[in-house]
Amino acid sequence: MNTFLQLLISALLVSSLYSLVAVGFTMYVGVINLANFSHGDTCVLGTFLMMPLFLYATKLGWISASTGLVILILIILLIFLTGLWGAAIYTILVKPLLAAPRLILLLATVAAGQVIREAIRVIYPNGSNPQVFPKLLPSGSLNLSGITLGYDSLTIIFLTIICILSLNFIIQKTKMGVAMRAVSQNADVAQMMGINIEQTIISVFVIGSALAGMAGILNGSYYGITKFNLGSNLGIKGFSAAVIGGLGDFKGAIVGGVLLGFIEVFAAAYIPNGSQYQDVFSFLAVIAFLIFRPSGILGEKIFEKV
């Protein structure tokens, strides 16, 4: 029992971080029916501007004088660079193409990701080696009744649950929602109401990569670890456990980022050398998906007429 609710713990991580991700996703799919693959990349972007603001923090002496509060105030830094980021791949490459084929505008988003990586790996110093990510979630760890729980896990689940529950209220309570919604349904008929719908796009484009910037610290916080390549397997994930959960649904990219997070730590535990092919098993749930229930879990049938 106590090994189970340790794999619990550890599947509730992994599925903080993978829901994360795909919230963005499902956000973009939902509001102007693209899949935006540079989303991936993003979290890593957000990793390689932590490290040199960190590092500044700790030249000035910042870190050791108030840890907290100075993570803390990068952590918001962060979250808005990566924002004003997700701002500027709208401007510069959505925008012009928004009345191009979704295909044309699909594959601006996977040149847009490939053009995060190079200019991550050729710009950094040693980018093409994988860089040690600094120490911002608390250290520790609290055991009960032989469960070992990790401060850094439950912050992360923690921030996950705020995060999530933040942009709920927003989707359902706030004027931004309301206009995410009705552009969501009927992008035509919100325009003639009077939503501008140029600031709601862009306001997609903010939250979604400021969620990615956060799965991205968050991520390396906790593996200590992030390369310029990650991008393209958070990426993958977060699109397939929206994929699992229903594209376009809120919920449904959360409930898709459980599931996936629960196979791949549970299949690792119990199937005989499962941690060398955890992804694949969690691939094969996203087959088996996409044959027996293509629109996903929460995700409904719709019917054109013809």
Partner chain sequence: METINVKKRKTQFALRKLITPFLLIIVVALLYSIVVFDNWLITLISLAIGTGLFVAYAKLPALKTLITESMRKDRILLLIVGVLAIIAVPLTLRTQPYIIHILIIAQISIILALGLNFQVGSTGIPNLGYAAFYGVGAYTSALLSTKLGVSFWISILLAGCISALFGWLVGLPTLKTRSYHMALVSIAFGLVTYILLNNIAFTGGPNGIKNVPPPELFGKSLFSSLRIFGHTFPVQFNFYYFVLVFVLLAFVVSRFIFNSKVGLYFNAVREDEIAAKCSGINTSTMKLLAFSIGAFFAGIAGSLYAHYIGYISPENFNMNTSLQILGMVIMGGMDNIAGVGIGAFILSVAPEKFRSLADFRMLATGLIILLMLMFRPSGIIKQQIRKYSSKYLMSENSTQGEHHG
Second form
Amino acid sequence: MNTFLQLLISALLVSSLYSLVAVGFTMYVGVINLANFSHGDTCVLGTFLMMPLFLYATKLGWISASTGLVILILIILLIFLTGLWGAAIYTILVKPLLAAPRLILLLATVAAGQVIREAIRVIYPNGSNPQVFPKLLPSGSLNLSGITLGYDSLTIIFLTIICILSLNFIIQKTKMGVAMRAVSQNADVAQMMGINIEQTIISVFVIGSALAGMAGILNGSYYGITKFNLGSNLGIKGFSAAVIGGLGDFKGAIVGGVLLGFIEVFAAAYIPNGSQYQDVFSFLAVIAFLIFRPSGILGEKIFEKV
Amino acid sequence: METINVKKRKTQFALRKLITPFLLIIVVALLYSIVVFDNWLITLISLAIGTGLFVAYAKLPALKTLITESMRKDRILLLIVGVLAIIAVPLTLRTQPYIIHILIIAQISIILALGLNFQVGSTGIPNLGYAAFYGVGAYTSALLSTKLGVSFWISILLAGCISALFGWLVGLPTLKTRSYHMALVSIAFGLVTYILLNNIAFTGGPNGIKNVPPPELFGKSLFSSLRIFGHTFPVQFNFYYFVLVFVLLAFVVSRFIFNSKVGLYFNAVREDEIAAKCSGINTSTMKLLAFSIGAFFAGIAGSLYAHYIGYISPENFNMNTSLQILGMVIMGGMDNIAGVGIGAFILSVAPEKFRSLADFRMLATGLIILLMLMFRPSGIIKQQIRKYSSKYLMSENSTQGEHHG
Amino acid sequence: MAEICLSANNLTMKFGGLVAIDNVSWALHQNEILGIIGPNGAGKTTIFNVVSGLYTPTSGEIVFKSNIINGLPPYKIAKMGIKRTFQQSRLFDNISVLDNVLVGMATLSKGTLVNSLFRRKRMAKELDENIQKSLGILNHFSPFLAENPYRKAGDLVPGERRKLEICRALASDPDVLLLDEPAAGMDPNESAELMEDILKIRDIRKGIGIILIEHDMAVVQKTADYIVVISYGKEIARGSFAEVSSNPLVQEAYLGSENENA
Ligand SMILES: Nc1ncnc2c1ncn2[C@@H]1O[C@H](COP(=O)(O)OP(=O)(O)O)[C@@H](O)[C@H]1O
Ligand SMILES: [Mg+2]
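Can you give me the structure for the form predicted in complex with its partner chain, which would complement the form predicted on its own we have just seen?
Every component of the complex follows; first up is the chain already shown.
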């Protein structure tokens, strides 16, 4: 029973990370029907931006003084930076290729991911090897009748919930959110209604990438490690989660992320040798969904417009 | 007045005749310096000159027509020189087996790129895990010949077929979905294959398979050096011609499919799937076919690689390899067979010359793909309009319609 | 009376909550041009999408030569002899004009895929015949296209694109041709010319039935033998042009949509 609860917490943790990545993916698909395959690498870019920031802050002696606050500021700064990166990706890469066949754009995002990864590897000192990532999250743990609840896990789950709730607020309640939903549903109509399409798309990229950066640093500080090529796997998991939940649907991305996280953690625990093959299980889940329910858990059947 | 004109025309005519030989000399010189000199500076300069000439060719319409026309006129000459060069090159490299080795790897890459072109180029389906099919072929062939002692010829055939079967299976779940689903499934397939190859004891795990026997031809191993007129030729020499046969076959088959109805229907699926369906094309069959044929090519290439190098491991077939091959197709020109061949050649030979910069290889690949997609998505050579030799069509020239747009 | 070749019985198509076609029935006879008209968003294109197999209708049936065809995949329906054009033209842009028409003949070939790869002689002969036929069709609609068979379809002007789409659909000698606003975006002269060409098809292709969707009532006036008017997915009138155009419901539907557009 205790191991089960322990696994539950682990699963929630992994789910949080996947959901954060999946939300960006699903939003890109929603507004411009693009699967951005550089998204996972944006997460890793976040970690590699964070490390020098942290180092610098340590050098200035800020970290020891009032750690919590400084880290919070650093995280906000990082979210800002990755958000900016999202806007850059849209302006430099996506926008010029919007008129091209979708295959070209898709391949371009794949190549962009490769460029991010490899640029990190060759630019960062000793970049080919795993890097120790600073512990941004509180250490220690809570012991509840035999179950250890790491403060770091709890913080991650808590932060994810905050992110998701605020995003939900943005989408449901703000003008920007209304614009996003309108563009998702029908860009032409949205434009006629006077919505600034371009601005909406950029804000989606900013939000998506900022969440990816967040996911990256949470992932990094939980495992204490980051590496230039972690992004491909994280990105694919995020995309898988989005597909499972129903592409284009914000809530679906979270549901998918949770499902994928649970599948992985429990398969690794209960299937012999499962931890070696946990990625295999999650991909099998995606393929099963593509065959039996391609529109995902929450997605409605889409009739492609002709 | 008259005579001057005639004279002028005569010299012009003579000059025009010289264009093709002149071009040939430039191209051969460039290729030779890229391939043979083991000096990255020379390679870089040659590549830069080549790129410069190509840009001039692409940007100056007058130069373009001049060159295309003289090349068309002298295509027999071009063909003869080309064939001779391809046959003769290893003879001049008797003492440099490493360079022949690079050429063999380039040949295998050409087969791979031609295979991927069916999917990405002709049919417009992204395949980001293509190296996995290459790996399936290599492992199938290596396992069959090391564990069961199956002969090379049967191994390579089975390698192609099993890889094709995987291609078909991977295509299945995405028939009714969108292209990004296909991208996802192909990446997933690539990763799963990589994980399995690394973890299964049967395939040797991360150590891979060693001592894959070389092919046998007429009862003789391809690893026995030839002696001609008292000269000993390195074993690479044998392999060069051996793989060359497969490359030629790959070109012939690709060309044949391109010109057949199947090639046309592949294009229809790429251009507009809905219109293709409503025209009566079973688009699912076409996609599966593109996947299977491409995977078949990869399987053959994998088998050749395994039996040539003699040692394979999962690292040969990871995501980076997939992107390398994708880069070849994009750089050469999607759906242009000659272009894809050129792209594969450049992207497999050039990195060998920049070994001191090996660390930047994957970055360079990524940048090349990205820049090509952004600024010249059609690749080095654009896809061509199919021409038919039917008596009902007017003579080629009047309907060519090479217009400006 | 000529035989019925295609009919829809109590056809309904819902997208989630939206009822795009609401219990509509009609019949198309051989040698007939049936006009389906109605304001924008009435559900006309959806009817074609259902008939051509892109959507499976929510209820009702489509009968073609006394077979129920709803639920069949589009390529099978095309093979049976129902071809269509699209409101927003969907040409194969990066291949030639001729290749577009040759794809339109995909349903004709008796040869299987294997044949096309290995029986080269027979295929060469078939190809030659197909090319001759393609050029004939192209010439009927646009001599320009017939003279430029190697032009990339993506480089054509809109008028030529529409014509090429019709040629592609007609290439396999279909029994039923569905034309979705073929004259949209054309000037009155071009549009009148096109309608004449369409009328001529009926004389050349004996037995063909044509459904013509139009937004603009004036265009169908001379062409359609019989007209069904729909609005918000429901049939509101049917009969000859004179009959439907004098129907107050029709006038109201059109006036309403004009006001909306303004
Ligand atoms: N694929 C689809 N998904 C959802 N709604 C659709 C789809 N296709 C059409 N509709 C809706 O059905 C109605 C009828 O559309 P349509 O048949 O295109 O009209 P028309 O061709 O008469 O202008 C419209 O309200 C349209 O928005
Ligand atoms: Mg319509």
